[in-house]
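This document opens with one chain alone, in C-alpha cells, the form predicted alone.
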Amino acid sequence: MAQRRTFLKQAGLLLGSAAILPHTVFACNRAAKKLGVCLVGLGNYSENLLAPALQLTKHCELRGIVTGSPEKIPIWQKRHGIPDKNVYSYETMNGIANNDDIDVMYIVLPTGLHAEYAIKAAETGKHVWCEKPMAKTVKECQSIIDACTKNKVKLAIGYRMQHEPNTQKVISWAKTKPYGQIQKIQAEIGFNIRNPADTWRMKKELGGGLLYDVGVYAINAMRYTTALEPISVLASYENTRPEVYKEVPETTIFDFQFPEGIQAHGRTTGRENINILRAACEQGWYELSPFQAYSGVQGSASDGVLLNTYIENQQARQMDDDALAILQDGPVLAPGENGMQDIALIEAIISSAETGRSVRIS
C-alpha cells in the first residue's frame, strides 16, 4: 500500500534493523571523530537536558552557542568550556559558516521561530537538528527542507522517542504484527495543570498550545505504531477554563481513520495526567505508559511481555544516532518529511475542530 510505503520511507523503517536499532548496528563501526554541536537557544531544554546529554554522547560534543541573552554567556562558557570565538548572537550566527569547530546547529527555540533560524542555520552549510514540533505550518516545514536540500546538509527532527528502545520495539511490531492486525490505537497525553504559566508554549503564534507541544507525540505515535498514514480526522476542542487558556485550547480531541479499518483516538489536555499509547489487536494488545517521558518509558502486552528496556539518556541516544548518520552519510531516523507530516495532521485537526466537520487527508 502506498501510504504504508510513504510512512516507512519517512521514518527510515525500510532500512530494517539498521534503522530500528542503530546503536547495535553501528557499534562495530564507530567513527573516531566527534561532531561539534552548536545550541541555538539557551532555554530550559538546552540548559537542563541537551547540554547535560552532550556530556554523555560518544559521537558529538557541545562546542558553540547562539543566544540573545548576554547574561547567559559567561555561565555557559564557564560550565562548558566554550571559547569566545564559538559564541554567537542571532544577528551574528551567519558567521558560523567559517567556523570549523561547529558541524551541527541544533535549533532549540519557540516553535514559531524554528523556520526562520533553521533556514539561517542551513545557509551556513552546517547540518541542522530541529527540535519538535518542526514548525507551525506545512509551508514553514517545506521551507526548512528546501533550505537543507539546497545547501546539501542533513536535517533531523528531535523526535527522541523514535530513538528510545521500547518505542523502537513498538515500531518494529508494526511490521511483524505479533498480536495480529491492529484494530484500534489510543494515544493520549496530558497534565493536570492547575495554574499554567504564561509561557511561549501557550501563545498561539509562538507555541500553538498543547496540541503542538505534546500533540505531535500522540500523532507521531499513531503513525509509527501502524506504519500507516491516516485518511481522515474528526476533531473538537474543550475549554473549561477560558480565563486561563485564552489563546489555545485546554483540550483537543482527535479521532483518525487509518487504512485497513484502523481507528485511532487521540487527546491532549491540560486538565488530567495521562500518558498512554495502546494498540488493540485481533489477538491481544500492547501499550506503553508512559509512552512519552524523559525517562521511565515502559509498557506491557496481553501475553505478559514487558517493554522495560532502560537507557541512561534519551537525548544522548538521539544525538549520537543523528551524529552517526552524518559521520557515515546515512539516513536519519526522523527526517524533515516525518516532522512535516505531523504538522500537516495538526493543520487537519485544527480545521476539523474549527468547522465541526470531518477532514479528508490527502
The other form holds:
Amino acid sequence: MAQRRTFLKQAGLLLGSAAILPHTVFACNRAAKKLGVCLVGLGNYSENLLAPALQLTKHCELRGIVTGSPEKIPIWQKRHGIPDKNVYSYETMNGIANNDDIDVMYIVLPTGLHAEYAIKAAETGKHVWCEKPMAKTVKECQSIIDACTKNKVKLAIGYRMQHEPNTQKVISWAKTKPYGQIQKIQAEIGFNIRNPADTWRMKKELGGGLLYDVGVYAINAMRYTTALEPISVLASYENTRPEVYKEVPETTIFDFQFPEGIQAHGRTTGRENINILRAACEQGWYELSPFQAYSGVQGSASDGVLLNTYIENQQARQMDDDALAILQDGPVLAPGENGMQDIALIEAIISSAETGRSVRIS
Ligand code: NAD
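Alternative state: the form predicted in complex with nicotinamide-adenine-dinucleotide, after the form predicted alone:
Once more the chain from above appears, this time first in line as the rest of the complex follows.
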C-alpha cells in the first residue's frame, strides 16, 4: 500500500479526479489568461511537434525562444510572430527573469543538458516544463526539483502519454481492477533502425541510447499500469551491431518484480518494431499497441472493450493540462518526482545489466 501511495503521490494522482483529468475538470472553469511559453532548444521536437501544438492550445501560446543557432531565429520569428525582445541565446536566457511575456520555460534539449538548463530556467522565476527523460541521473533530477522548489515554480515532465485518454483509462484500471488482479505486465518498445544516425541520442553522456530515449516510456508505463513501485530488477544487454552501437546498447531487457507478485517484462531495442503495453490479469487482459505514439494510441481488452478514443493533438492536451495546473495552482499530472523515479529505475537497470545480478530497488 505504501508503494501504491508513493506512485500515486509522485504521479500527482492522490488529489482525486481533478488531478487525474484536469483537462475535463477545469474545462467548465476556463481561465481567460493564456500563459506565454518559451521553447528552449529548437530541434525536431520543438519545430515539428510542440510549436504546431502551441497553435492549438487554449491556455498557452508560444511567445519566446532560446537557441544557440542564429540562423533559426528569423525563420521562427516570421513563422510564429515572435518579437526581438523575446529571442534569447543560452548565454542571455537569464534575462527572461525580467520578461513578463514569458510564464513557462520548456526545456527541449538533449537529455544530458536538461538539468543545467532546467535549473537556469527555474532561476528566472518562470515555471519549468522539462522533456522526458527528465535527466541522466537521479542526482541531476533532484537538483532540478530543488531549484524549482527554491524558486517556488511548478515543474512538469513531458510525459504526454499520461495526458492521453486511452492511457488514462488504463491508469484508472490500476485502481478499479475490472479484469481482476494484474499478474503480468509486458512493456516493450523498439524500432528497426537499419542505419542509426550518429546523434546525441547515441552518446552515453548526452543521450544514453534507447533505454533513456524510449525505454523510459516502458518503465513509466509499468508504473502507471500497476500504480505500484517495483521491488527489484534483473536486466541484460544485447548488442548484435557493436560497430554501430559503440557507446550504448542496441537492446536492453529489464524484468521487474513488483509487489503483489506482479512480474513485469520490459525491453527496448533498435532491432525490431515493437510498441506494446499488455496487462495479463486473473480474469482477462488488456493492451495498448501502440502504447506510445503521437497519434492513434489504441488497444483492446479480453472482453472486446476497445480503447480507441481519438484526440487531435497529444502535445496540445499535455501543455493545456500543465498550463491549467499553473493557472489554477493545482497539481501537475507528471511532476519531477515521477520523472526522477524512472531515472532511478534506469540506474538500477544499468547496474543490473553491468553486474549480471538482480538489483533491489530501495
Ligand atoms: P534534436 O536533436 O532534434 O534537437 C536538439 C536541439 O538541442 C537542437 O536544436 C540542437 O541544436 C540543440 N542543442 C543544444 N546543445 C546541443 C548539444 N550540445 N548537442 C546536440 N544538440 C544540442 O532532438 P529532439 O528530438 O528535438 O529532442 C529534444 C528533447 O525532446 C529530448 O529530451 C527528447 O527526449 C525530447 N523528445 C520528446 C518527445 C516526446 O514525445 N515527448 C519526442 C521527441 C523528443
